[in-house]
Each structure stands twice: as structure tokens, then as C-alpha cells.
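A single chain, nothing else alongside it, follows as C-alpha cells in the form predicted alone.
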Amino acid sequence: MLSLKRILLIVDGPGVMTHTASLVTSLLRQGVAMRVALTESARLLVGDYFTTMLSGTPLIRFPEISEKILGDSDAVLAAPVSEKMAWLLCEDDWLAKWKHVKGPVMIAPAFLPQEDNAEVRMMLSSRGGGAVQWLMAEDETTDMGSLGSLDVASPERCLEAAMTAMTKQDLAGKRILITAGPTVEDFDPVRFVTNRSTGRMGVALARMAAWRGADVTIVHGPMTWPIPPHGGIHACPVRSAQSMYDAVMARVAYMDLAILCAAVADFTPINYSNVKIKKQKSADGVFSLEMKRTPDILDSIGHASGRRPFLVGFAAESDHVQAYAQAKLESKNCDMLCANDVTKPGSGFAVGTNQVTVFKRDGSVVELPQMSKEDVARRVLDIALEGMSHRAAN
């Protein structure tokens, strides 16, 4: 788990009622402290109780937030504030108090989407120098029914931009590709082989590298879990394990380090049909689907010629996990590989936890216990990092 972080958040105006609850919520999952500040108009709205019973921690009225206030929070975040309250906390006196804050200082403003606000927000992003980073609303609308609607940076955006703040960025210039998700091979227009992989390890994988500060490029298939809204992130949207064998091959030389994570299908369909197949009356009822192998993308990494990424596999197992993963590290040539045996509960697709045992080409084995796939996916890129290192000494 990341160390224990605090953030002040500071909300002004109607967008307390949408967009509060997820934010503090979100953040403490992640396991941050807070302490929220609302300005007058939110309290009208939401009274002096709302953020208190989200938070745990008693209500600050902005303006009052003392120096130790300011001293003892990693991070502010402004999220979200009116205009006019953007304007005024990067004003001279504001600009002072942020340099008590250890970290950084985030604003989030919202605007009516019926103006035209490209100039008050080029402006705005303008000020505050080196001290405020703004969080600009990307084509995100909030509704707030009667009230109208809000041009503002999403809760989901406002947390990956905390929490790559309060977050050591010791993968900061690397460059990592992930695969993610299961791939779809199909045999005719309707039906197609598939597997129960939702993506959520991969996404994982790559959230945590770009809270860490990496440039992460996520190959995926047709996934059911979201990738979260972070500018760290670059999607690239695939469906058949061919396709995800050309993305990725087009794109490995370039990066430092490649995990594959993705729950690639051995077979395809010899032969696709352009049209449905109907059913077929045969003595014994059996419909057979004949099939090949599709493209190795580890197995290619791992024995690629010239520069190579450091590779870290995934395998999946149903038994004889141990003696399958190390075949797998030696016969791919990775230099890491991740296994979970998927017969374990709470080890498997579509399940928040994972327990993986890393086989590393030294001969060590470090196993890690059950946890949050956020969490596996922080200790496997602590390791890889690790490897990464002392593969560059040497």
C-alpha cells in the first residue's frame, strides 16, 4: 500500500453535490487522509455536516485554513471551483500560503458549457506559474439537473492527478507497454472464442506506472473494466490475438519495459464464414470448429533480436503452477514471470484481489500474498524495477 498521504480539498459552488461524494470516496480508498474546505455557496447547498460524514475529518470554511493546515498536506486540490474562485486562489496572497503545502497545488474550474470560455481558460493557465497545475475540463459535462450542467474535469480525472502528485515518481521517463484484457477470435459474424479475462490486472498495471510517472501504452482487448482517464495512459484498442501480435510488435522496440498481461488466445478459426453459420443436422449432433495457432508475442519479444525491452509474462494456471512457470521464464526467455493459480478464490478473472508468485531468471522466487490487484501491481512493478536496475549495472 502507498504511505498514508493527506490532501486539502477545497469545493466551491453546485458541483459540491455531483462531483464531492466520488472524489473523497475514491481518495480514500486509495488510502488518503483529507481535510475539505467548502466555500459559502457549497455549504448553502450541502450544509456543514455532508463533507464531515464523507471525510471522517471536521469541516473547514474556507477561508480559514491555518499555516499547520497547509504544512501538514501533500497535496491541495481545488476540485470544483467557480471561475471567480480560480482567479482568486492564484492571486498574490494565495500564491504565498501554497508554500507551506509540501506538494503541489491542483485547480479544477467550471464553466457553463452555453459560453465560450477558450480565453478565460487560456488565461487561467497562465497564472499561478510553476505553483498551480490546472485540471481543464476535456469534453467532460457534468448534469446537475435543474441547475444546469458544468464544464469540469471528472472526479475519476481530478484523483488519477492527486494521486500521480502524492506519488514517487521513480518510473518517471520510463517508457512501458502493457497488453491487457482477453482477445475475441471470431468465426462468423455472430460467434466468436473468447475467455473470461476482464482486463482489470493490466489496467492495474498501467494505472500504477503512470501514477509513478511512466509513459504507459496499454494494447487491449475487449475489456469490461475501464481504463482510468490519466494523460500517462494511451489506449490502443484491439481484438484478435493477431492484431494484438502487430501492435505490439510495432510498438516493443521502443519501450524500456514490456508486461504482458493479456489472456491471449492459443487458437483461432482456420476459416472465418461471411456469413452466419447455421445449425447443422449430423447423426451425432457435434459441431466441430477446426483451428491453428495464433503468433507468440512473448515468446517473439523474448527472443527478438537486438534491443529488447525487460519482459515480464503472465501465466494463468489451473495446476502445476510452479513447474509451468518456470518452463514458461526459460522457454520465452522472459526476465520475469508472474503466475496465479486461477482455481484459487479470489485469484482469478473478474475479481478485485489476485495472488501471483514472481519467478525471476536469477532462480528466486519472491511470493506475494492475496491482495488488491492495485496492490500486486505495485509490488510487480517494484520488482521489475528492481531487475531493470540491475540489469542496467550490468
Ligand code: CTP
The other form holds:
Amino acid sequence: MLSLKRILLIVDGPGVMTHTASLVTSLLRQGVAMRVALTESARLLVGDYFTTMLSGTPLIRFPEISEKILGDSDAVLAAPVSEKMAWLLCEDDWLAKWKHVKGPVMIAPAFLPQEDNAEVRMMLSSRGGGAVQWLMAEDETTDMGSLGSLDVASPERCLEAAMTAMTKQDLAGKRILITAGPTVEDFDPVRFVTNRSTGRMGVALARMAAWRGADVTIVHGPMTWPIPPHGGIHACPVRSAQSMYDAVMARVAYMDLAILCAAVADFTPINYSNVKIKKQKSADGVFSLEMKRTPDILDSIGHASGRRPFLVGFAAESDHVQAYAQAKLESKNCDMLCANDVTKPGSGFAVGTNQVTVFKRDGSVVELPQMSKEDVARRVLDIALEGMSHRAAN
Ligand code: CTP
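Form predicted alone done, so how does the form predicted together with cytidine-5'-triphosphate look?
Entire complex below, previous chain first.
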């Protein structure tokens, strides 16, 4: 079900130029409505119309934040704010005001990088008596051109924290393993065999699960799609099918749910040449690469003895989607299989959308409409959670 969210964004100082456009647009993209409150120093830098035009709602001046505005907010994100402002926002009168907010209050203080402020950060992060959540910079420096730079949580990390704070934590306590992206099979120092997967579907699953409170491990091949900076997502980069197999097998017994979304290479070159293979070696113009099967990770988990997680596979098909998907569900012994037809427009590699049909072990089939990969991820997680509860009850 669609749930409408509202956030109050408070911005102070030069961070308005580096963070605000990105934060406002990415929150809007996630369907979050917002009010933006600027302090005087931020207003002086960008003027009155900047945030109004970006957010589509009239600007609020910081001192004019009312109880009504706070009461209408599902969360408050003060990002970035100066150190002075950060102290102010956790004084008693502001702590009393925060009680009107429906959800959490997050503060991302900005520091000048040249200052030794470890002690100040420590003191700040213990302020607020649990009423505020601190987003401290973690090796993050924002460049502000001729104005210098600031140590402050990046807009991406602020976004992840805000979305998590506004999402129902129905996967809290669950450990989820996701495989994503392609694998890369090398056969000399400069050449390899791979496929067209960008990792976008796997990253969407990891992100949506982390927003819902899960502890996520994403084992991924070299991907073009970035992993968002979320404390609940642990990335385990690998390269070949064999290294993905090893990384997954070392972790999977501890997991509650495993979603195998990676486009694992089915074959890998038998021989690896330590030196670059010269083209003169193929005088007849033909080059043959002898390949062997890689281990099938999904199949290995499906047929492993002992404790195993609820197991979800993916299947990218170009024909006979239903028949092949049903056969994979059975033969790999998984609990659920999500199939997509990669030949359909808007479904498959390197696009933002997907159209997936979910095949369940009890024979039922859920056909999802074409949606963004993040919405597909949400629905796949819903169906998996339902299956896990059902399995636990029986
Ligand atoms: N898979 C895996 N290990 C492999 C190959 C595939 O874990 N070596 C997983 C994929 O991550 C996916 C599922 O198996 O969850 C199905 O992958 P797919 O490529 O569609 O099918 P294959 O089993 O490789 O069979 P085929 O290529 O013949 O369709």
C-alpha cells in the first residue's frame, strides 16, 4: 500500500549549496513531500525562491517553524547544519518541540576538516537524550569550491537515513543475503568473459530491505550500479563465479533469507594465461576458448543439508518463461522464483524497470505489473516475508 510521507528539512550555512538540491530532488523521487526551513545564513546564500522552486512548497524561515509544521512531519532532517546550530537543536526548548514530530529527528552537523573536533563530535553525539539521531561524517568531505570544504554526512547517506527512519521496520532482526551483478571470468591479464547485468535489481533489493530494518549482505560482481551508503548494507565484492560461490557459502548458513539475483556466468575458461595471448597465435583467424561449468550457487544452497534460509531465485528468460521458471524452481529446490522475460521492453538488463512473475513452491503464481526495480524489490520482499512467516508457522 502506498504510504505518504512528509519530512521537514532544515538547512543552515553553505551546505544549502552542496546538499539541498540533491536531497530535495531525491526525496521527491521517493514520493516524499517536504517543507524546507532555511536559516538566515542559508537564505543569504541562495535567496528565497531556490527551495520553494525545488520542493514545490513555500520556504519556511528557520525561526518560524511552528508546532503545526512539526506535528505534520513524519521526520525532521537537519542537514547540513553548523556545529553551533547542532548544539542549539538539542537544547531543552528544541527537545520539547521535537516531541510534536511523528517520527525521528536527524541532525547532520558540518565541521571544517582542518579542525581537530573528535572530542566535540563525541560530546555532540551523546546530546539529545535519544530524541535525536546524529548523522556524523564518516570520511566524507564535501568540496565547496572557493568556500573550502566541510566534513559532513553526504546527501546520499542523509537520504538513506531519512528513508529508513520513515519506513516500517518489518524486516528488523532479519539477516538477508543478496547476490547481484555479473561475474567476470578472466582468461588472460586483459581479457575476460562477462554479461550485461548492471546489478541494479540486486542493489534495489538490498536498499529496500535495509530501509525496512534488515541486516543485508550483498555479494556482488563488478557492477556499474552503485551501492548506497547505508549502515545496514555490508558489501562483499567478488569477481568470478567461483569467488561468488565461496563468499556466499561462507555466509549463507547464518541468513534468514537469501535472494540470488546475480547473473552468474555459467561457464568459465578452463585455462588462464599469465601473459597476454597474442593474436598471431591464431593464424587461421579463429580463436577458441575452452570453457567449463561454474558451480551453481542457487542449486547448491537449495540442496544443502542443515539449516538453510528461505531461498529466492531469479530467472532471466527469453522464451517459454513460465515452463523454464517452474522447472528452475523445482530443480534448484528454492522456495520462490522471480522470472522475467529479458526480451520485453522495460524488463531486463540496464533499464530502470522490470516486469517479474513470482512462482511459489505451493504452485501459486503472482504476476507483478511493470514497475520500477525498487517497487519490484518491495513486492518481492513482501512475498518472501509472507512465505517466511508461513514456513515458521508450519
Ligand atoms: N545461478 C547461480 N549460480 C550459477 C548460475 C545461476 O546461483 N552458476 C542463479 C542465478 O543467480 C539465478 C538462478 O540461478 O537466481 C537462475 O539463473 P539463470 O541464469 O536464469 O539460469 P541458469 O540456472 O544459469 O540456467 P540457464 O542459463 O540454462 O537458463
